[in-house]
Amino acid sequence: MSKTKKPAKNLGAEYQIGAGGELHQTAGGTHPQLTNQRGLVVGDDENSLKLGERGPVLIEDHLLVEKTQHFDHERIPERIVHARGFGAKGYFELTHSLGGITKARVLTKVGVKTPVFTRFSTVAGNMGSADTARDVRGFAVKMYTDEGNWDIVGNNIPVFFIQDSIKFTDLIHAAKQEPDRGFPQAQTAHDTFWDFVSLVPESTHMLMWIMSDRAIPRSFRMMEGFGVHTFRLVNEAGDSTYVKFHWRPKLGMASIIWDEALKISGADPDFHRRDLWNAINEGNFPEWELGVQLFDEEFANKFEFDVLDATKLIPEETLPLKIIGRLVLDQNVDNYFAETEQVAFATTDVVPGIDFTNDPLLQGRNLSYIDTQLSRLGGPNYEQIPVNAPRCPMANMQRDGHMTMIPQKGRVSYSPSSLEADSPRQDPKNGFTSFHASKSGDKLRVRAESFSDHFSQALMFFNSQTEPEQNHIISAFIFELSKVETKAVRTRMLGQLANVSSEISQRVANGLGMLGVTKAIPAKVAARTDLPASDALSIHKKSKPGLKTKVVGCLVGDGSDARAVLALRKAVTVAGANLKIVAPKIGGAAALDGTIIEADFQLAGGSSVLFDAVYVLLSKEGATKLSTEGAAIAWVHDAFVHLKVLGASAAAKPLLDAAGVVRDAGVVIGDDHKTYLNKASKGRIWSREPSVRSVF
């Protein structure tokens, strides 16, 4: 019988801090030397080999090319991270021109409408996993301009955990199914996360935002888009100016609540893929404007941060957002696994006008997706696959591999060459060049000292917040860290968040029952407290109010007033949302005039947590005798305690009594559609929820 492996006993140990504040590891003790595949001792596993402290990263890093090409390796042929994935087509029309700041025609043609495909995502789980976990969302647009690709490789968080792509592997290896049992998946709450982050102070921001509402969206339709790095835009010139990627959705921003998350995992684990499919087969095509920060090298030189670090960002009241045009999901997929699955997107995928900076994640991710694809889509011939296909004119001297499925004509496959007057020439005027940056310096493994504040912007970050998302956030990190079975894990991620905020440490061990004050964990550089809330990191402050394209869920019974529900469903319409009808049967409700009120769910399959707002619309016989029905009682009360705006007929009172519900201003009774709705469409009644769950 195999005996269960013991933890090593010292989880404890002390740690040295290094330039940019990451904690190091020595071997010694129970913790042999890390070597590479070869047997080679690795001296420093924390950074990439630059040329300077903030220098570009150089592809002699062997150590970084082989733990990436071994990731990029692990999965056929599933991805293996951003695995769980739905798409969408359309276009991305140019409302402002950027001509004089880069030569890209896709960016300075105004009125050209540019094919697109989009693909929104998860990041931790696997194919099969729901939508609605706790996770930062992929936001990855290909656009087929008429220079080549140009892919927009983002997520729904404007910031990553780490700040150097040599520690991607090590992240994502502590975000997935631990590999000794194969789960959990699709959920960071496990103690090899946990232990991986509170090891890694540079997350510390990152962790702010996926443990915030913004890590449990409504809808792929109303959340935020980001580029995460600086990237340049280079003109006719040469000159360069500096700009990042923000997707802003036409609908506003709105989230679930994370009880709500649970609930609709079970409900309906592709809440998110059929709320897009849905929406774009009814015509409410999903909008999002494309804005961009741009600045220079002198902005960069005085700006607070760094730039060049994917664990910062530069708050939108320091640099306000210029919109330039708008990307419009029209189309759904004819085929998922062709198009949806089959999408390769890369970092690397640009137009002449637009290039890249030496952040040091984004030099990492330069190298990994194309990788990644060669094993995924079975060789160098993916970008014929028609999903990535550029929809331009493509000529080049590449020939033959795995699933060749362009037959190239001629003798020639090399260049230069004279045999043949049409085969392709390079064009240094009107091709891609790269910015003619000058830099010099040491080889280094090093990190920049300009990266080592880890926990000033995750303090403005969680100060940028309302009272109820601050709670969110205080009970996330209890969540997460109650699943954690090892106690030094738990203590010293409260040491780290400690540095953050000692209230916000302490607001968690309480959550925990962690007694005792909390000890940070040393620090380079101290968390600032003078930064300035942005009210841009907030969802609630950016929400819109209004119920477009939401649904309103209806509750009904034998007995039902017929005529009522219709001019419910009349109101509804008219506000721009849907009405849909629960049953306790699918085949419909017998109504109070005899007539069938159809139903487009029955009851156990219709929970009140796949709608915005609910309605219960009964007689005092349906109401009283549903008020026995747990299902029934269910539905009402999660309802109210995920804070939705409930309407209810007067004699639906049996049910309301029997699920709890408090009269409140989210509770409206009686035949009055305007005022219901009214209310509705400003979201969720943040002032119930102390009254329903503990806030610590």
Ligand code: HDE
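Between two forms, the rigid core is the largest collection of C-alphas that superpose within 1.5 Å. These numbers come from a predicted model, not from an experiment. Residue numbers count along the first chain shown, from 1. Compared with the form predicted in complex with this ligand:
- Core-superposed comparison between these two forms: the CA of V641 stays below a 2 Å shift.
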Contents of the next structure:
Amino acid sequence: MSKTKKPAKNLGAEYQIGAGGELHQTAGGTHPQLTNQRGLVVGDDENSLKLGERGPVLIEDHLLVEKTQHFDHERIPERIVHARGFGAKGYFELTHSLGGITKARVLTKVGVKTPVFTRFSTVAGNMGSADTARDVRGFAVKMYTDEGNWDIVGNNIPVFFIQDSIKFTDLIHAAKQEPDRGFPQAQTAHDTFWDFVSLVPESTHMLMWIMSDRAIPRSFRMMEGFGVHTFRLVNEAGDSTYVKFHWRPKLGMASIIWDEALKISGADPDFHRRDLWNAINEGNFPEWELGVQLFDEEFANKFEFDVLDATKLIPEETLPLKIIGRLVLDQNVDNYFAETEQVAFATTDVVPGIDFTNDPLLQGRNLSYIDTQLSRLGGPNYEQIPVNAPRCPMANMQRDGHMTMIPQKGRVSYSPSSLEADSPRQDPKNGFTSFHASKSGDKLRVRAESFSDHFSQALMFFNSQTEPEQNHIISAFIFELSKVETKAVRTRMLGQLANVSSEISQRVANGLGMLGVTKAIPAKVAARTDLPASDALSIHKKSKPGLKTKVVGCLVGDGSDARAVLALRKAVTVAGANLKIVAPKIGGAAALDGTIIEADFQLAGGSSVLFDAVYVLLSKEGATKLSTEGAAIAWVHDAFVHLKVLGASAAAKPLLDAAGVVRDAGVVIGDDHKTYLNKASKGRIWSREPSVRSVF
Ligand code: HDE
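Would you mind generating the form predicted in complex with this ligand now that we have the form predicted on its own?
All chains and molecules follow, beginning with the one already shown.
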């Protein structure tokens, strides 16, 4: 065997064949030289250093060692909650000043565009879980203001499961995989979760929300965000106004159907992140309005629930939102790990003019966030990572520690000091000072009496929903509790639901086949039935018609009419939506006129759950052929039972029949694209639902 390395064979401008047969390109043109971490230009990145051609690898191979060691440390601990997330960059622009109410410049300087980093997440699942799990979504916004970073670390649901932070560990342990077996992943549909919540009645209001379609959004771009807690705004005179923060999506809200969510988890586990990434890349920048609910001590005292209780909301009908700005996400990250994974939010990241209240959940969070970053990101200097670093001047006496990246100058690292003219000094006038709240009392480990009503707003939420939305909440309870193996837990939960309303409990019991077993659970305070319904709590009542940035899937096959596809594409594009072609083969379909209709998806990989509306554009032969093909039947059947508007060429009849499509108001046959798209723009055909799914 030859001992000399074979020279790379030149394949022209594009490739060279290396000694191992690998194809590679060498530096030159637009390609920079490959270096190691220390800048040493690498001559061969394909072969390790060996003693002889077939001999052992030498420890001297520092290039191999460095590359392997870096790889060995490529992962950091994932977040204990909100592990699966997706981030994007953009800006917040203030449109209405809160001057006089707060001194925070980010909320008083109209027109200023403050850079932001936003991360959306699910809570329970691990980093590799599916996007469409039933879960509350994190909605965390970091604003790099010129007075320091301000984070609104919120969710897409305005209330929370628990009132006191001391229960958070228990809640999360109950929701995540059961510790002995390490499953189930990314779902609350298991015994430990329902065991816990059925014993903790304060979770009931939030349960209504997570059993609703809010927990399965169509897109991050189509969900609301909430700061949840009551915060304070503080003006120059030191006066405080209470505030609740709300993000409102410009596209309106939309959700998916639960059966769709289950199938999307398989068809595209990255459904939400792909949607956001694509929208930003296509220039369809998602946008939210920032709304605030502002109130004073007098309102807080009069309001029927405690404003420090995070299991309660203040209805918009009682206290309307004031829209003060907009959040626009116009840039995807350059590197997922460096930015999305390393971004560190903290409820304590506030600026002068924004302050905390005594909400016991918020107080506990204020301890937790920085603490978690210390172990997750490896030490106290994580704020020096570019995605976390403030964009305003930063100077203090903190020094050293793991991974110090800024070489802070000078001898003075203490205060007070007098040796250096440029050492940083506190600024009592412009700096952050805590709101002057006077409080005295006994030291007690108690829950305030004003936190005792756990069921009234749960009932208010249910009563505020449209009929299909209520049906979905009932079905979700049935689905989740059907996965609970311990009958006593199911029974107890029915008893808690009876505290909200006997009708809800009975409907769930009926769906479980457990009528007659409900044992009433003693409740501290009975549900009030006089709270008016709030339309603002319903997705359907707030959804905005339109197909902008939505996706229409069109199934074609050999013999389809290429001109008809073209006409459909034109109409879909005019409506602001995207047309995606699904064909039995990814190479495309041979059209009637001999041309090839290019495909975006192969049938098995382009399930109709991925689209907002569908169209079946087949010839008679094509439809007959596909009418015995399981994937094609499922494609059409799923779209129908997911209540989608379905368009079809007249010749597609054999497939529509095989899929059991009933010609209702949401099925448009022929090439009347205007009617088809007009119907599709209104969303799903809710009237179809009782004919395709049991209502309990
Ligand atoms: Fe969190 N939460 N949380 N949380 N939370 C975390 O911080 C915690 C709560 C929220 O995209 C952790 O950096 C406690 C409510 C979001 O990086 C941790 C309590 C709300 C994110 C933590 C709560 C949230 C987190 C885990 C009860 C909505 C993801 C990793 C007192 C208002 C942020 C991390 C991101 C993340 C603690 C309850 C929102 C462990 C102790 C209520 C959006 O620090």
